[in-house]
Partner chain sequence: MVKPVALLGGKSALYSIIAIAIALALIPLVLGYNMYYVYLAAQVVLVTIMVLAWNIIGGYAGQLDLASSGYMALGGAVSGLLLAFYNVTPWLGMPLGALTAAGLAFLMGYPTFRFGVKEVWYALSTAALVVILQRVFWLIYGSTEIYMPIHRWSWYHLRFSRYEPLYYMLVVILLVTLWLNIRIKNSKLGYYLTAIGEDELAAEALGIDTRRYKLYALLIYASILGFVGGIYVNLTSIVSFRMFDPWLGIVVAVMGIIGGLGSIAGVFMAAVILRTLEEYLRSMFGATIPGIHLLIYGLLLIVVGVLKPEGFAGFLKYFRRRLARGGSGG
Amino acid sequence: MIDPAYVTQILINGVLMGLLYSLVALGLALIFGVMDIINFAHGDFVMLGAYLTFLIATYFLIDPTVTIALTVPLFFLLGIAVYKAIIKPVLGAEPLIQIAVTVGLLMFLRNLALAIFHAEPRGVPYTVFSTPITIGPITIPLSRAAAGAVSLAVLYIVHLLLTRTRWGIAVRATADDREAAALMGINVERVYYTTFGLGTALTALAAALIMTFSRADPYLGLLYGLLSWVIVAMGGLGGVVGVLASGLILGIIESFGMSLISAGARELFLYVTFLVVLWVRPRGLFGRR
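Now I need the structure of the chain on its own, in the form predicted alone.
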């Protein structure tokens, strides 16, 4: 017989990890949904954020979550710079050209990390979230609980930004029809660079949360980059709700699969779920187009 407490433990772990997955994918969903740009370097911005978090936390001996006061604004500016220098020239170009440009950026960031840090994983020396929370037979790592809570809060804030603010209205109008939005007086260029900046800044926030329980390595972007695309495709460009639902589904299935079947088949559970969902709903769970 399966212990109900054990099942509850697995479910909680899956939900918390799914919330973090949703946060990682949120920036990509914003960028792709608004700009229709195929950004394969998204995961490597998470990797870059993890290394920057490691450097700042190690140098100042502070908790990695405190570093977001510096890394999030810095990554917002970095995103704007990347947009103007690399992304803007290929907007509207053939998908193959966009893929080549963003894959080139991906390889540059990954090899830069390899050149500086080599392949050795780096972890922060200190975090206040290292102790677990115990509730009867249930043990919840405080780092995962904090990451899940922050992820859920940020998802809700971004949802409010998109639905309750003038900027959000401009973003949604631009995503639906760029030419019509421009004719209505919306500064499309501003929408594009602020969206790319916000999407990049969210990777720095996610990286700081990841560093409370994991380590940075040059291939971290491979996992989170592919995972982000899976979540965006599963959600079907359904906004924050689609990203949240897809992230939770993947997190829960991954947790049950690793705990009940095989811990070594983590990615198998993720991508089989992705294929099944797209087979049933080719446009994704909340697909609009």
Second form
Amino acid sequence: MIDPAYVTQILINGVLMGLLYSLVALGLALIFGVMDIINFAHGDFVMLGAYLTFLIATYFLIDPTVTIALTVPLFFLLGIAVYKAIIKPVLGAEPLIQIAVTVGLLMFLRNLALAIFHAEPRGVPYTVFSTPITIGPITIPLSRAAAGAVSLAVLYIVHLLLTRTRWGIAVRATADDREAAALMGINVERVYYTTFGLGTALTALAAALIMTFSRADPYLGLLYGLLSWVIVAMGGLGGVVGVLASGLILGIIESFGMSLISAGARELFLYVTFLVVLWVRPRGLFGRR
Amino acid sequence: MVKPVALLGGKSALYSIIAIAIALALIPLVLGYNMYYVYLAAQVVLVTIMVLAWNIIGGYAGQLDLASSGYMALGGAVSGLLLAFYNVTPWLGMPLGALTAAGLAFLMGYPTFRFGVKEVWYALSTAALVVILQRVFWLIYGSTEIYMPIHRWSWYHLRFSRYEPLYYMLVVILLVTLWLNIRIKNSKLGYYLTAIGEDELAAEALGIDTRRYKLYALLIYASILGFVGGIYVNLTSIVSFRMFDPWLGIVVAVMGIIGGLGSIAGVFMAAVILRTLEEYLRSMFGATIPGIHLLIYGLLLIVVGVLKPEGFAGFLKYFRRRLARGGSGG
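Switching forms now, from the form predicted alone to the form predicted together with its partner chain, please provide the structure.
Next comes the full complex, this chain leading.
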């Protein structure tokens, strides 16, 4: 009854999506881990990135993957601007106020997209990664494979940045103890805005990868926003490794659920997993403060 | 002997409830019994009920619950499906809807509070609940819309050719919810919830069984929403998976925050003003700029969060103070 090729296919699909999910959540994990700020608008940066990718790709008639040369630096600056304008005033405020402000940002971004593009999904007409790879009975869309590979590479680069550079040491010191870090001469303010900028820039990168096989629509925000929080909840503050492991687990659960039960119930598997993790392991699978 | 006035939470509360009751009763007359406007007025009253119910868990107990639309849709689905498939009167369906919603709230709330899921995690788990309910409903009934019986206008089916009867029923539920809010605020439960909302650890240190009282607040909130769901489906005449709208749950919480957490007057005003503004903006710009009202809510929320965390209630206080000083100080 159980066909090993079919199971392998589902597993590969799950792993590739899981890698991408990890990349989407990485920015949020950084922001939450370092700054202790609750950012509900993370998914809507992904949505915004997807639209920007669509606009640039169709305007210049270039591949969505090339647009990152423009969107990633742009989002880094956007992240810093958002940090200075609305995040900084609520640093250290009650969680409810932080949630309120970032939910406000989320509603603003989502409805700005809705106002400009209406509810129609927008896809890029072509990408170099459109042909599938076939190995025996298993088919892997090249776009998904590329998205998975790039995600893994970026996760590794961020891991190196955090562990091997002066900036990374400053970031980790600030995450551990803000006051002590400041006393050691670390410019905490600079750590904060660069972290928020990097976290936002990563969403633009993820968005470009998503656009190679999916379309931009205003509802992407809620899906990827909740998804990122699910991964952060599971991964806790286990660093890049925790995020990667949680993303993979979620991707595989989702893939099996969609293939064996119903593709339309995608969110069901993600969120039921989320509730169970919150109840059973309130500190996440890899530890959380 | 307890005086009836004391039961209502004091004379001033009684007067304001009577004033609101009279004003709401006159609205259909003011609107000239125009079907469309009365329908909109019913929608405004409905959202106000939702926000006032939310105020008990969100405003008093400080738990950012985003599942109000889920509980309301669940109650509505129970009442609506019973009516559509088994011809069961909503008079029975609505209490059953309230019970179902409360049952779900218990199933969700017990482990959530037991395992200490708080703050952002609580908010996220409740947002996830609405999506879970929506997907489960979709798995069972698919994306077809189930219509309420159309040509049976009667009090048994709670179906009418006009919107006024449902409007007045909603007004009665609004007044009851308002009364509950005032009663709870001035009771032991209310003091406990406010203490939990201010500082949960401190409340627990003072000997308050925080889990139990948060669960009470959640059950009251879910029951009100489950009950009103039956009227909601009769108002729109449709039961479908789209009722389980995560956005509505977020908007209700947003109105509660903008109104000023726990402030009954502020929350009431925020719901009425924002929902009416929403309809106005939709009729003006809806075709060209969809979602403009939500865009404005977003901006309002950022402004309130950054500048005046006490919400509308804070602005009210501010203006009162300025007026008292003759507009000289700030």
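Positions refer to the first chain, counted from 1. If you superpose the two forms and keep the largest set of C-alpha atoms that fall within 1.5 Å, you have the rigid core. These figures come from a predicted structure and were not determined experimentally.
Relative to the superposed rigid core, V276 shifts its CA by 2.7 Å between the two forms.
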